[in-house]
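As a starting point, one isolated chain is supplied in structure tokens, in the form predicted on its own.
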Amino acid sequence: MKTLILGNVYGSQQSTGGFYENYPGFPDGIQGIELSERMLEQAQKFGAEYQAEVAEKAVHLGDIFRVKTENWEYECKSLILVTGASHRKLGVPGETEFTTRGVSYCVHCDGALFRKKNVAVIGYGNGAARAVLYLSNICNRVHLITSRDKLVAEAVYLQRIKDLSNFVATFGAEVTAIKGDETVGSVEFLVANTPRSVKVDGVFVEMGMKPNTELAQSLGLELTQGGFIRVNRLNQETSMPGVFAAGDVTGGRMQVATAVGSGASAAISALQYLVK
């Protein structure tokens, strides 16, 4: 089969995700921007042409898809969405003003450029900690802001935090504001109806992912609850003939191993509807 890859596979969630521990086959690990490229070069070897074009819609003509990037139209009988997920924001005055002045999402991107200063890390879970970790390698001090009573991430990476020494973690808080003059300067937050405040350079949101449907809905996707395309998890179909979806936009667990596993599922569902 004739097979077209469109998008940026630098901006995966994968490729800007660090250093991965949990994947199969890498027992020293191996980062993500490595994985991607090497996933990228293994299926060009079998044929797989690429073009790091980001697809800006797509619309069904009957028996074919036309999908349009900003440069081209492509058209084809099947498609497999695997539009991932973006980080969801704070929704707070100052962030959007700071975001590149202070405010990050992405810590192995933006990690490096406070280093030995002091940052602020605001979320919960895997993530959270994850760049918890990072940062309390190349900073001075790095303030955990969480509305949970707790930490929910891994044990391994609860025991990795567990004993550092320039790391301080603020639970029950609601962060009000980020405030600063050109760059960030400090987090506004509050603890039981009680205005804080910590001076820091830097602030990464880590508050999880929202799903990129944007092509499931120029196609009319059926979504779940949680606004997840909606697949049968036997075959990765979605509710159009034809369309098949995989990874972090169908929801469930987003780990790169189960993000691979429905993608090969996804792919032999594609084959199997073409040559029927």
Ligand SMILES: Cc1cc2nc3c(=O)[nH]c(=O)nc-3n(C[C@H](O)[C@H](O)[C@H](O)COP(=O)(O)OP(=O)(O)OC[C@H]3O[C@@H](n4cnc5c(N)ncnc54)[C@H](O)[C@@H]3O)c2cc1C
Second form
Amino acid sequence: MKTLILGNVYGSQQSTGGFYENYPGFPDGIQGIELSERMLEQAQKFGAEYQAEVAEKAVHLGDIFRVKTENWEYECKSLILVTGASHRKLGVPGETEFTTRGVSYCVHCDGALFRKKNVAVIGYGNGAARAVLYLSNICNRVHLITSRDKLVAEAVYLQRIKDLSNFVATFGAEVTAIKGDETVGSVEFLVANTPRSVKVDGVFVEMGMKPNTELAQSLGLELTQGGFIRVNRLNQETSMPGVFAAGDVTGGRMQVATAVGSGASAAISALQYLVK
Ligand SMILES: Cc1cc2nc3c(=O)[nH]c(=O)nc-3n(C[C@H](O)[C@H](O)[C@H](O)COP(=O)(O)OP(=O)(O)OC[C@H]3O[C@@H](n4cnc5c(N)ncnc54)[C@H](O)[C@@H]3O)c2cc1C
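What would the structure be for the form predicted together with the named molecule, rather than the form predicted on its own?
Up next: the whole complex, starting with the chain shown before.
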């Protein structure tokens, strides 16, 4: 089949996720960017074409789908949506203003900019735990600010965090603002309605992910209550014949191994759809 891959592989979670230690076949781990480049190289070796363009809209026209990008329009007989997920924002004053000036959503991309400085990680779960562990190796002090009453994450992360000497945590905190001058200077928050503030040079937001469903919505696909693309888990079919979806945009266990598995299943289903 003639296959076109649209999107920017370097902008994916997979590429920006840092070092992957749990993807099968790499016992010593692998950097996300290298994994993405290898996957792309393998797909291209078998004839897939790649265009680093963002698909802005997709429409269903009889037997075909038309996909519009910023530069071009493509037509195809079947579509596989693997648009992943994006970082959830905090939604407080200062967050947007200081993005790229101290506020970041990617420790592996920006952590090194805060060498020997003080940083805050705002969020919860495995994302926050991993961010704390990564930054504690680089920064002077890492302050976790979380709305939860404890950090819930994989046991191995919690064990490693317990041994850190440059880590502090504030639980039950509601962040109200990120302040600064040219760059980030502090985080303001409430604990039991008492205003508090911590001086930091950088803020890493780890509030989880939201699925990128704009294309799915432009096609009118059914979504789940959580906002993910609804699929039949047996074959990755969406609510529209000829359109399949896989990976994080469909929810479930959001991992590279599961994204690859569901992607393979979607590709086989698309093939069967096209040859029937
Ligand atoms: C910091 C971090 C650490 C992680 N650590 C691990 C780990 O250790 N192990 C693990 O298994 N998983 C880990 N994950 C999760 C893992 O990276 C994801 O589950 C996986 O990458 C999902 O793959 P995906 O293809 O569904 O989405 P993504 O990797 O997000 O790829 C989606 C792609 O779609 C593109 N796209 C989106 N919209 C459009 C559009 N309109 N047009 C064209 N292209 C579009 C994006 O640019 C991107 O390239 C981590 C994630 C993060 C953020």
